[in-house]
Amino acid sequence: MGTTASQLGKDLLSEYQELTFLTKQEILLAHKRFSELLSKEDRNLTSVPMEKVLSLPELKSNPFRKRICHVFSTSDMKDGSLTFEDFLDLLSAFSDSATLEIKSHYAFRIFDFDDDGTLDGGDLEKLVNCLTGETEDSRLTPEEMRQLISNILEESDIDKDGTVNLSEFQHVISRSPDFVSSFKIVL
């Protein structure tokens, strides 16, 4: 552990938990499994490549883990990949100190597929085949997809403009109990 710390730097680490809502502990641990997803030709590379970060236990199983990479990414060619800096954010945002504003902001980028600073009815199609699945078997109908839609957009399209807007989203999570303790990650 006292390589991983030393490899940081204690300047670096202070300025890593001022700027994000991990402790110490959590930022050495993200490292070292940071450190761990470059092979050892990849030592000298800067960012880890989208299709390892999706190998973590953390995020393969979760429905949205492309967008998170591609929501978190730095990288000037939009393929996913992380730097340690990007891979902070991300737990940063995904932790249990991270704010109702902070969570809810990365969870309507998350969720914004097409990057257009809305949630229209394409996103929200995508959010819930991403939801239930895309087989033959969870996929809803047209109809059904159609309906569900007109809902969440009825409960959550407060100027009735037809998309949900980033406040619009923040003020249904507002009203979701649940919201701040399942948006999380935990190394």
Second form
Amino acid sequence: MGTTASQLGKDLLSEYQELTFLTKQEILLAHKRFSELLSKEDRNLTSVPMEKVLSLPELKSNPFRKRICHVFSTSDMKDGSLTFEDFLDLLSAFSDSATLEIKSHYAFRIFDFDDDGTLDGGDLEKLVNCLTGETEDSRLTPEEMRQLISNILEESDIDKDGTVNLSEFQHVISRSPDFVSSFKIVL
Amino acid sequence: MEVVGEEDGDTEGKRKNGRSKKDEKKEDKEKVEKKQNKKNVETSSEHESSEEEEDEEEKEGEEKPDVLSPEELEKLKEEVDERKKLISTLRGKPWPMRKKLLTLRESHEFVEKYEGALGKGKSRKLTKWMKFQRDFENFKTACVPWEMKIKEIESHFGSSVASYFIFLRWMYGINMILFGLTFGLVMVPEALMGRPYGSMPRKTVPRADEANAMDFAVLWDFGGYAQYSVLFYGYYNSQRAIGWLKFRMPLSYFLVGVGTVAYSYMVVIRTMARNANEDGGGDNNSFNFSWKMFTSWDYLIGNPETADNKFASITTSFKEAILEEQESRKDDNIHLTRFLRVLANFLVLCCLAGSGYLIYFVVRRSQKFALEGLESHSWWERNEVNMVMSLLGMFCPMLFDVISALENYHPRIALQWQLGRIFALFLGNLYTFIIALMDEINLKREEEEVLKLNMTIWEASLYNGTLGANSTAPPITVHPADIPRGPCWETMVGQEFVRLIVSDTMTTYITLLIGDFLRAVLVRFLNYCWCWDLEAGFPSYSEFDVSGNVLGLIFNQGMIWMGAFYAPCLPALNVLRLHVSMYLQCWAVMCCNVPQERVFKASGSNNFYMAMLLVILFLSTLPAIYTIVTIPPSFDCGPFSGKSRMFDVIQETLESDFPAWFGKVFSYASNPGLVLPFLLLMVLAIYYLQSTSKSYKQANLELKKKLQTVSHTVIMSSYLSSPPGGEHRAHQGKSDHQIPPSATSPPAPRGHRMPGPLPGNQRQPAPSVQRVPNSQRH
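Since the structure above is the form predicted alone, I would like to see how the form predicted in complex with its partner chain looks, so please show that one next.
Following is the full complex, with the preceding chain placed first.
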């Protein structure tokens, strides 16, 4: 379990360094920011509720912030709360040096809104709505939405089953030159 | 750009360590069966199976180490090795931290326990070494400058604007290295160990100019004391070895000149290769819509205003793409469009020709002024060349922008055309400048010939009247400032480049201050008392022009490469300029600019800019090489004075500093009979490599098609059979076509409901089950 004490143990720090793509300074900074999120709450709590995590400036403007919390959360109550270790996992997957495989794996899970292991039409529709913003006039018409989703499936769905599974997703993503540089969150 | 390489090095280092230990053990034991090893790795990536094996091993290991038979020892060794491999790849596994920690601790325990049985002590040294490596990586990341600034810009403007600053920082690094070379190996030795100022004619300000040698105006123009110093070529003495170190000054000057170019080539090509790897080449399938969907959001954005902009631009790009897809067959009025495009290109060509002629004209005029004496002209006339070049560089791109409205291209294509035209403009201007410079060089060389003749007359006039015939006289000492000296064309070239760069820098900064800052101030404060909304309407705040700035940076660097041989101070000047630029532009961007409305991830632009840099590098070194190889150096200034060609210094060094056989070997190697076959061999090698890579691409495409047909047949066969049995048949069909799971796809995470994709099994029938009524799903 992550520690809420004011100092990270040295052994633990070196283990985290070995298990994530973060450098020592980044882990210590993450610990500091995480402790700040906890500071107003009960000292004995080890996990931060989702609302507090979403108040981080790096996540506040992100349309996928709730999905990110759900994906990285290991709490049994499925409420999206993060422990310090979950937080480190998050930062490691979004760090500059993470591999394409890790990033595409987590991207797939984030986009999979109904958690069924594939991206079907419903997932894609929710994805588009997230990307086009909250206001009414920036959304796509149902016609455009249908056209868009059929175009996407035509491009990425290799086995033509109407959904995009993990390997098809990774195939598409690995060809994209922008993905690695935009899928980054830095504290 | 840098951190990725570091982390890879870290894991690679660990892997290398694992391998070296293996080699060690090879010496002790029999050979390891690698096939078993691989299988073990794949199975042990599952948590339970590794636990099972551990139990097995524990049972075995309970017998004390010296009782273990060789086969068991081997198996143990394999286990340990594959555990180590697991440890080094743990961070790339998409498991939650708790599971990773558990696996790590168990594996560490296991390895330590059985390491003792197999081989001693080295593990501790190696972990210390790995720890040192990791600390060094951390230190290196901490040393990278301006990290916080760039992060702030990333969060406000997204990754495309930040990419300009990352590029600037990378250029700064290169220029630091060039500065180190020129400063440490050329300027410092001459300053410390060479003859001091005033001891030779080439090192002294001429008597006629002494009066105003310290004036600021003269120094700003790089004349006076600035000209007769280590900053320029002409100051250096041609003595073969100077100081108590016997430092070979001319050789060092030549080699540093060659070395800067070689280093630059190496760095640019290495970065291009790295970028090309990341691009994941192969076929050029473009997944337009999918990429827009999955990769268009920039996770670095932390500012709500930027986020809103991004939403708007994503929506626009979706709508545009959908429209384009529908209209792609519409042909309306193609003849008019074609005519307009031809017209636009014609206009652009006229512009380019006009600007080239203007520069040529202005340079000729400035030569005329120089002949008449510079003091009789106004400031404008003295600095005409530089001002004209800078102004052209400022206004012509705007003109191109207006002309391109005729062409009616898609914005991304229009951007590429614009960049291409600006590139042609800068290149044309630079080369016209060089041609005009060549004319001046020839003029100066004619002057030199005349002066050499006059020298003898002048020397005779010194002795005039004090000698009779046939008497030897003591040499008359003349102060170096009074001796007539030749026009040093190399220093002149160096000075021209330095002046060009200084005026270019000034123009950039002034444009920045006026165009961005003043405009922002006006818009902000005049808005209160103006009829229309200045912020949303006409002037509004400016956007940061990424491509224009990157081009400017690239051309600046080209000028540095061109002039560095003749003015060793250029890299130092550039380091200073980049340093100031970084701070100034970071401030300006945060203070005066707004995020772009249409965000064009000029994707693949990384390699596009690198390719341009490479072309500029090549084109800039051509003139320098030409002058070195064809024009003889001045007879009385610089480190090569007195030689017939500058590269003779190499010959001289070979003859005097190296043993005789070395010179012989070298002369054999430079024999055309050897060089030509070697060149031929290289051409053949290039051809062979190219055809191999083409065949790989072809094979790639074939495999892809095969994949598609296989998956189609599987789906077909599962349709043809009845639904419940269909799964089994499809499973069987699966096992026949062993589509090997790619090594990079991680197993599906646990804790997901069953109908997810099974680990390692790409195409599986669960999706087809979806088409069957829900009662069939389990």
